[in-house]
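Listed next as structure tokens is one chain, alone, in the form predicted on its own.
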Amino acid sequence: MSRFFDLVSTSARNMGSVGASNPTPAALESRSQLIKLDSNESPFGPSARVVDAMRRALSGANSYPDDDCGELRRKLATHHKLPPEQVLVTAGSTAMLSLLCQTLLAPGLNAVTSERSFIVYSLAVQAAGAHLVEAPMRSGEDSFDLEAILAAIDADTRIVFLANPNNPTGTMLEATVVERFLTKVPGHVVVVLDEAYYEFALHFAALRKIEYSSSLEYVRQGSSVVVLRTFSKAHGLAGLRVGYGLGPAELLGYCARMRNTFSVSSVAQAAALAALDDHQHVQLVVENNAVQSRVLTQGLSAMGRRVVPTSANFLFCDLGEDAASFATRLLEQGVAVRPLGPWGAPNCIRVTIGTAEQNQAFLEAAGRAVARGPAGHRASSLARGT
């Protein structure tokens, strides 16, 4: 028994974890060079009107933040048409998702998503003391099956989640399929719409003259729904944590009284300020995110592997082969790729779509993976004494 095993919550005993392990020397040495397609961030970085803004931020750092964000969340509110009471901005979409779950849920509760879902949910969820309920996938199918997560629901659900796209297989619903399921969902319920992708879904729709979104109506006839958004993808700001909810003015007004003082700094709150206005930089990122996924695509399905169509800023992968070992051989060439094991999909991977060089380096780094295979990977393993 450990020194502070009687101590800790409950909660904090069974919760797993999603951190990356400590990083070696090596690693840490190696980091500058690495290919990182592991975590969905956006290979272009902020903008340059961005970074400006930060600049001038960093003069003020000796004073405490907004902390209510209020010029964000103005400009959050007249850009989604909505008053500035149905929005909160948050550190990441992240806390959005543990603010709702600690205002919603307690022990003896349980919240709704999909199995191989965003595993913070369960993280959140596990926080608050409560329970997640993961319906199975559509047979043979990536995406989402909709009648069993309202066959999931019970009387003492307070919550679904719907990542739109799904992360990590990156499939989307369309505006139609999600309207007929709010309408069958039970009053005492919240549905979660999380968009973190919201920008290369909505592009992919354009492309392929499908409506993709339609949360922001359902916010305004004032529905049981919450919308989150973040600056961590399109953007390019994973690094300074700034998302925010969309949702009835009330229950905002209950998760803010649970928010952290001072959770958004003053540098992420004037870099999302000027990020809001450069549609011109969030266009570049789109329309290279589309070009580069069908690149990757195509090389990957050339190997014989499947890949599911995005609808996001990755690739959802079925090697046909244990995906961690195939990620291992990968980092040994510099590239990192997220095996998804913990998901439920041992043989899948997920891959962040980059640049048109970071990915040519990826495809040639995964066709030497291929022919090298895990006997390969063995057996030079076993040659190095590791």
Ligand SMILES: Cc1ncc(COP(=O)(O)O)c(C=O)c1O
Contents of the next structure:
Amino acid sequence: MSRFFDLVSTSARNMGSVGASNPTPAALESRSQLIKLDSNESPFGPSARVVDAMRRALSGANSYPDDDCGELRRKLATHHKLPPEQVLVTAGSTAMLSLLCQTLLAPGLNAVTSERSFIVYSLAVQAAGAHLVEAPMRSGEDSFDLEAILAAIDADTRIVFLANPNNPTGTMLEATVVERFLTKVPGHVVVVLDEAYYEFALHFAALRKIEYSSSLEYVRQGSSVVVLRTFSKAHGLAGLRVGYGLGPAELLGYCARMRNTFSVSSVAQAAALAALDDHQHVQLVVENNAVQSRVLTQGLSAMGRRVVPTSANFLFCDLGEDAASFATRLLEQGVAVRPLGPWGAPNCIRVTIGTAEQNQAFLEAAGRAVARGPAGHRASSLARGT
Ligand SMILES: Cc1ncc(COP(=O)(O)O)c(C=O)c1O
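Just the form predicted on its own so far, so send over the form predicted together with the named molecule.
All chains and molecules follow, beginning with the one already shown.
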């Protein structure tokens, strides 16, 4: 047995190893040419003004960052019409998720979410030594069953995670549905409304003439709700790690105590401050996303594949064949997508909506992968001895 097995905590032992999610070794070799549609990143990157702000911040990199992210926190507070005490800036919204789990959970306690949702919920809950209960989705549909989530809550539940829109299905819960749900959640449970894809969802909702989210109203009313937002998606800053939570001041105060010191770099803070004024860039990103979601949906549907209508910057697509093999055939052509076997959907992929050129390249590669079929892939793999 290994030297440290008996020394590490039970949670560390039970977590199971998490492989690097991407890129794959094959993809690494030609990363610069790879069309990366596997991680829901922005194909446009940060805007020029944000890059300028980062450049200016670099020369001050000898100093530690402001641990409290004071300027960014105040700007976010003004932006969201909340007091600064109701804002906590973290190294990506996943860091906020982890803080909530470390602060609210412990062995014997649990969190509840839906099956087929964001994979980090399970990692963050397990790292806190607690248990994640995954309620089933609506049968035959790709959306949450909120009644099943409510039914899964018990006396030991402290958190409910709702990704809205959900990753990987891209489905959205409308504001009135969330509101009704919140009235039924018992008082000992904090509801985390994960709005990582907020900007995309807002744009789609306006096009569809529906109401996406009233989440900040619940925060203003003092409900036991924490809203998560991030600069990783529409603002194109995934590599910098900056996101935030909006919620009750007292709870965020406890979370802040658990935070790693200096966890949000000065460059990330400068970039986020500039990105918050980036209305034009975000508009370009969300408009491209909506137009290109239609192009991709039509292309995949024309190949006889089922696509779930999205409210985010990716599509969930049922291929009707083994998705891992399909993804490998795409990767061999320089396009990375995410096969969803680990989410219990072995015939489905998640594909990030890219630029027009990237999407065209994806559709052409997908067409060739379909034509070649799984058997063709096996034969060529065998021929190369892979
Ligand atoms: C639902 C959801 N929440 C949060 C995140 C993570 O965002 P961040 O980069 O801010 O940690 C993602 C990223 O894919 C996501 O899909």
